[in-house]
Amino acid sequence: MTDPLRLYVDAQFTSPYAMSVFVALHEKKLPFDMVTVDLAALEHRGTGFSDFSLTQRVPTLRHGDFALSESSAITEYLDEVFPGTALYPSEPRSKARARQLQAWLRSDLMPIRQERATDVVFYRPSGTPLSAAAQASARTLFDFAEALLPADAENLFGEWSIADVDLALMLNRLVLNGDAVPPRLAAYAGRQWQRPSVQQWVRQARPAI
């Protein structure tokens, strides 16, 4: 019997990293249970969750007696262990570039992540204009995305990959808030957003904030 999969996500379904893993599981057509963790109530620090999540963060995936956190580590694990839709390009340089993109989106662009938290995507837009620092980060994001996305391409690397979801989410922090985004990148983010696995996350019932 296959070991069960259980995904722990934030209770408000706003974590872009939980979304990435959720989409990956759906793309792989893997059955899984989903458990919400109330971060505001510090449930991730409490006994139980902290006993198996080494970083005490969401998302955390449990696969039988194995627990793994950090979203890109989880999606790489899923791609290596399970058949089905590939989450990463097979060509080594494209695969490395996809991993580079994931790492960069998680470690840089802090002004955008602070001023356009994913609440603007999943709850309501912010009426506060972008600061100069966030505008500079946005220009860096656009330069990176324009250089990486081939002309007239649906996806970054030919076939869809999980990196497309991660980049679309970062762009949509701006697009869905009404901030200026180059039309080609806004159209790309809009197409990625309509992917059925993405829409399953977008349509989750969220508690009021």
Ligand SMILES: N[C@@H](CCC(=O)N[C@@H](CS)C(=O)NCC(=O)O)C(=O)O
Contents of the next structure:
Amino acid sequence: MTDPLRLYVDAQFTSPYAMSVFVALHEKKLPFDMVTVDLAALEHRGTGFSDFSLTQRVPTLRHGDFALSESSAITEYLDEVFPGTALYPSEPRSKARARQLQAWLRSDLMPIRQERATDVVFYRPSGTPLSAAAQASARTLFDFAEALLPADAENLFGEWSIADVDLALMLNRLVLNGDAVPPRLAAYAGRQWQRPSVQQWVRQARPAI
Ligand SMILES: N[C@@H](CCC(=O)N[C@@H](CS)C(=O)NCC(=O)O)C(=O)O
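With the form predicted alone already on screen, would you show the form predicted in complex with this ligand?
Below, the chain from earlier opens the complete complex, with every other chain and molecule after it.
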């Protein structure tokens, strides 16, 4: 009997990082329970959560007496510890590329992340046009994705990987808002969005905001 798994996520279910870990747990078919943290009420700063979450951020995963945050560190941990669907490619260069993509999506593209917060994906679109800076970020995103996604491919690296979900979410900030996205990339993001593990997150009951 393995140690229990508990995933801490934001109360609105809008964190793209929490979504990535949630999808990973579902892909691995691991039983886990999920606890919501009210970030607006600063629950993550209070005693309780901050006692075990070193970064005081969601997602944080508890696996028995081990607690880990930073979504890509969590998904790498899950892939090393548990069998089942692989979350990362096994070939070293593809695996490195998947990690590069994850790190880049989490650290760059700030204008898109600000002007197309994930509320536009999980709640309602924004009526404000993209700024010049966000349009420039979008072009960089499209160039990266076009270079990485082989013609007629379902996934970036042959088999599905968690990087597909992260890229699809970034593209869908634009697609689902009605912003212009190259059709091939929009179609890829749409297909990735239909994955049952992704739909489980999309269909979470969200509080009104
Ligand atoms: N790089 C982190 C980012 C995590 C993150 O930014 N989480 C946000 C929610 S989307 C959070 O907990 N914000 C609360 C705060 O920073 O005070 C990851 O990949 O897990």
